[in-house]
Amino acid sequence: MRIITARRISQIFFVLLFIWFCMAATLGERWWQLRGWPVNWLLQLDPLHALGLWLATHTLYKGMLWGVLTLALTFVLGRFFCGWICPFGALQQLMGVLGKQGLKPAQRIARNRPHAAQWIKYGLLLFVLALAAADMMNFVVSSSRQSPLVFWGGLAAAVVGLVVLHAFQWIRMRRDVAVIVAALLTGGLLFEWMAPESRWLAASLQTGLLDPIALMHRSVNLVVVPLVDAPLKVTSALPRVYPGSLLIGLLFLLFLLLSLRVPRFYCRFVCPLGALFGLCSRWSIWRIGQAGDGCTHCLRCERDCEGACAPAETIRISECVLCLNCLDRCGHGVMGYHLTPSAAGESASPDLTRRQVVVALAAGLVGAPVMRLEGSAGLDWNPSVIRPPGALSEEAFLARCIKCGQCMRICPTNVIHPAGLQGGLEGLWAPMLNFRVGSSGCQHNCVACSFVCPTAALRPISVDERMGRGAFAGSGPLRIGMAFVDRGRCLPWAMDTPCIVCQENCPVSPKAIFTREEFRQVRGGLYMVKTAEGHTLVLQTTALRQDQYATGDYFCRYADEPPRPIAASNDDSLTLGPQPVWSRWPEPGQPIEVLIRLQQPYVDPTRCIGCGVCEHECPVQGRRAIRVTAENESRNPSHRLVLS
């Protein structure tokens, strides 16, 4: 078997394995829904996630530890990931083979050639993993405190080590850019050595905007599923609705068109996780290049190049996709995969100035800063957010938050959405309840979406600690907000219109929402009695409708008499029910009262959860008159309305 056929085997494979897990990524007892199957598998795979949550936390969530498998298989093979794993890498790949049809080689080796732009997959790879390790400096200081022995022995232990690989030179970095990265390093210790509780610094997890498997995941649970699910309806009875999925439905098309014009636009240019292999991978012990001095510079090694990375020549070792297309297309027999460096020479660093590295690193450990002094995660919060059962503190959150949309695909009732702007740029794409559309609010037995995280940013919690039973009962209930009734809006309230669809679906047991009754005169519901006949009035006025107040929410008053209900109603008379008893009857000439009786719902904040599921029924469209915000969510004391 040709190589490039295995490699073509794989690359199906792999895209195949991403749609089933996309598609077993459904709540259900199926045996092709969501049933042990590992659908988190390829975003645990990719070591940019489990780098850049360790650097946020500080801790590395177990399944994310499969990254680190992929990371040391880096170091012995190379970009084997890009080439023959990544489905968006196969997805690009397929685009520019149709983009390349008609093409005359030289223009297929023109679009292959390195183009000095590469250098930005590894200044936004320098960005996001400074903007996740910028609280490590205060961790360090921390520990220190904690215990020096272990901190300082651990660190003489680093730097011993990154000693004997420069000795040998295993690791190779420039002398200017190494005493960059210690000045800053060692300016930020002293100062949080100085000031421990300043906080300057703060840590933001944003691998998962662009990194290509949760780009990936995001865009076919988002977009592309919900299209192709609408009319078959296999995965969702009802069209599943995601406001915002314009951009990332945009997005994730561009990059796919833009590998019409130029192969693997994304891998090349953008991808943060394809730099971070890039950097590894000068270190695989296996590698493409030539074997010796045969090349004829026939060039053919480069129509195919997927990674640019110039096999030809001065190979680019940290641009190798390892798509092998150069080792099928040699006729001579000089391109081989092997453990020697390549004949031609080899380039094994990015092509990264001093300036382009102070800049990204300098542009991450500021970025999260200037972005909290927007407030969003504290003293702004933005109570339209709500987060998912089971999310931590708004920080803890972001710190592991990849914005891969697992827990909006798996939400059975559809009102988990991809933020805005909502909660600060930095809540980009992070999820947060709408339930103004779905099926339902947030099923208060259900926490599918804390199971399907792969971070844990929605930790694991179970359905008695959801509802406070067992051994939960003393803790109460798990509330993602409160529901508030707007008086101006709500029908009981402001329009003298009887409702109780709140309270009826309130789902809380006793109900978190109740209603007091109120008697209210309708509007001209004042009338003169003409006659008096067994239990019907008979009116002075011939312009009432037939059973105009037969509904039963309607009753008449006479004077100090309690309200009697209206069992019946022509144009000029009203029939009423036997109870109460009046102990006396109008007179002709006196004046009796209708009234509508109302149930004016209230909230009670120690038994609502914030499931959202009175604002989902609630008739008032648009604008809903009773809503749910984050006040009183579990997850931050600070939000808490009652003291229990």
The other form holds:
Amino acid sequence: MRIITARRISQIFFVLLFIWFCMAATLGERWWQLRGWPVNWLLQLDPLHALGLWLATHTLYKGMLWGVLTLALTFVLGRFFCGWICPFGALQQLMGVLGKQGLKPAQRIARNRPHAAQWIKYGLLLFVLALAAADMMNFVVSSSRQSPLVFWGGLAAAVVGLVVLHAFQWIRMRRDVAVIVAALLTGGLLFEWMAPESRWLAASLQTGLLDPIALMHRSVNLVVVPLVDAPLKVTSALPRVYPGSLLIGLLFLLFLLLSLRVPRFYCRFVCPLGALFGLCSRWSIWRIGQAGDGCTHCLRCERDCEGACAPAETIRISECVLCLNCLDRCGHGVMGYHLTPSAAGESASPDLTRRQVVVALAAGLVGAPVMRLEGSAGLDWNPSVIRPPGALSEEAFLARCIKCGQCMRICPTNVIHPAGLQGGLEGLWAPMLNFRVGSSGCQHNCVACSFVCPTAALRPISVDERMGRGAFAGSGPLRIGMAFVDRGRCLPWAMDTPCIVCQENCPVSPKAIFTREEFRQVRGGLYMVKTAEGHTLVLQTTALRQDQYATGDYFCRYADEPPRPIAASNDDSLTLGPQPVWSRWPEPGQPIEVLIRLQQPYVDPTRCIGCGVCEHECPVQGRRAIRVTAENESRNPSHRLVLS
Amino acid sequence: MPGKTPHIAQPSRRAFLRRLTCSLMGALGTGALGLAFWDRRGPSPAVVAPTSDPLPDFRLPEKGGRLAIVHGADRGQTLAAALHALGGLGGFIRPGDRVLLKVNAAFATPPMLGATTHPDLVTHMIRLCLEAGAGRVDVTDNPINDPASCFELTGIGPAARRAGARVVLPTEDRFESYSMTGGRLIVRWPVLTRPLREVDKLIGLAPVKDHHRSGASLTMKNWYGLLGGRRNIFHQQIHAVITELAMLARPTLVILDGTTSMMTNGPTGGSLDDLKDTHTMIAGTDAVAVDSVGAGLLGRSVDDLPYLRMAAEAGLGTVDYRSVSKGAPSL
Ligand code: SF4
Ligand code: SF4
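Okay, that's the form predicted on its own, but what's the structure of the form predicted together with its partner chain?
First the chain shown before, then all remaining chains and molecules of the complex.
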């Protein structure tokens, strides 16, 4: 078998696996639905998430350990992930092949020349890693505070060690040593100056914005599956809606189309994961290259070189995605995958200047604190950003969410959506709840999103914890927000019209919505009695509509007698129900009132969990008369509303 | 340029004719297409959806006005006894009949919370239907929460499938724009009619539940689950709409499961504290009488539920259930 056949099989396998996982991320009992299928496995294999999370939280959550394996293998094999596993890489490659049809060899070779802009992806990588690095710095600052001796001692030892190594000429580059020593000393002083709670230490995890696996999941979860499944109805009986998916879909399409013109455009210029692999493959034990003499410079190897790494000349090891096309195409048996550097020379480290590195890192380190000046994770928090149950407090959440959209995919009621800029730039495409959309609010006894989240941005919660039962009885239910009645829009409050759909649907027990009864005189509801016989009052009017007051909600009041239900109404008369009995009966010429019985809703802040079922069901459609905001949410204790 | 006359190619006659034909065809074709799609008036103001044919009447005239009340804790036994008192299910279902069970699967809550039709009742009813010779049994509802989750979590879906019935989910294509004959509220409204058109018999299976707005959710209120669209707007006239729904559905039989009743916090419940063992199974063809018994289980009188009187006045049954009751054997 040709080696590239093996590669193609591997790529097809992982694309199919990816599609399968997207399918299986459906809540249900059927064999193909979410029943322990490792639907996050590809996200977990992706070491960019692992690295970002580690920097942002100094932990590796659950399956994120898989990323370590990928990274370790990259040190040995090179960028095998890009060429053999990454489903987005496979799609790009497919598009590239389509785009190359009919081109002359020279044109093909031209498409695969290395391009100066390929450094951009390394810049993006360093930028997002630096954005996330604050927690690590925090860690260092607090350990320097706890044991200054160890910290300064270690630093001094490092400096002395470097100087000694240099003095004995075990290492040579004088400038490099000077730079490192200077960096160590300024770093140490900086850390000493920072306080652990300093605003410089804000971590923001943005690896997911451009990470190809997160991008694939997000695009397929929120765009492809809803489109494909709308007629098939396999994963969802009702068509899914994701506000904001337009941008996500357009970006996906854009990158695919770009790779028609430039093979693997995304991998070459944008992909921060590829950049990470590129940096690590510098030391890889096996590498592509020319085995010895024999190269005739026919450039066959460059016709289909996916990484644009110029295998015929000085091969760029960090760009090589191990597509192995060069191996396959070389007619002279020169190209190989072996332990020695290429006979034609190789450049192992990426084309990256020191200035570029410094700029990317500095931008990242400054980026997170600057974004926090917006205040959207702090004082200027947006109350309409409601995060799923299980979400960590906003800053911790932003340090973990990779915007993969798994929670939005799994949500059985389609109520979790990718945020736009509501939660600030940092929260782009992170999950938020929109109760107007979806098949109902956030289902009371469902914790699916918290289990599917690969990074614990939504930490796994049990139904008991969510409901505040059993072991969690003391802490009460988890609240994601709280409902407020808009009395200017609510039918019973503003329009003398009975309703309380919200109360009916409130799923907690006792209900968080309760009502107070009010009998209100209807508009123009004061009538003079003409005659009164039995239970029937004939009025001095003929303007009533037939059955106008016979809906069961209208009552009649005479003087200070209790309201009596109206059983039937005619154009000039009212027939009253038998109960309650009146002690007096109106005389001709006396006034009676027609009342409507209203139950007006109130929200009990100690019971409301913010599930949004009321908001979803409220018949005031445009802007609901009862709306949930993130007020009183459990995850941010500072948003607490009432004392009891 | 001086000295050079440009050479102008003379088209051959044949080429000219070909061009002429093409251009004429193009001109005529464009004109014809334009005329064919010409809209002289613009859109008319109201596009009224046509309403579909009346639904079948599933009642059996010879079985009208019956009611059986059985006390006991075991749903299988009480159901069988109640149906026996009505003359046996065989009297209602002919061999080969397709039967539709309209359950209450409104909320995605587990069966023990009593907010939905109990799966045991569904299982027993399906078995009895199949024993009576039913050719096919369907189970449907248009729940309030997410339909798929509701059928799974309430246990109704799995129970139905195990017992050999089909779960009919309320997908969009199963609704029609419907006007109830003589209706005032249900006019050109999306109603879950298709499942009803595909069957010969319709049976309602409802639990007994508290309901703040209407007083109680029983068998007549259960037909709310046939409505689609933004049906919540009907809460403004809840009693009238329940009455209309009872006129719309015209079931073969209704079963009211008062084995446990949701006394408070209805219709969602959410806690075992909201439930009470009332150990009663009611079956009948007079839904008003059946629901009057249910009201009693909740400690409510007929006057607390105006829709009972309204339905009785519309000729749907009697609130005086003792006049039709088949006695109340206890198990
Ligand atoms: S919160 Fe949602 S989008 Fe963010 S990482 Fe978790 S599952 Fe992915
Ligand atoms: S559902 Fe909406 S309109 Fe109706 S009572 Fe509640 S808040 Fe008011």
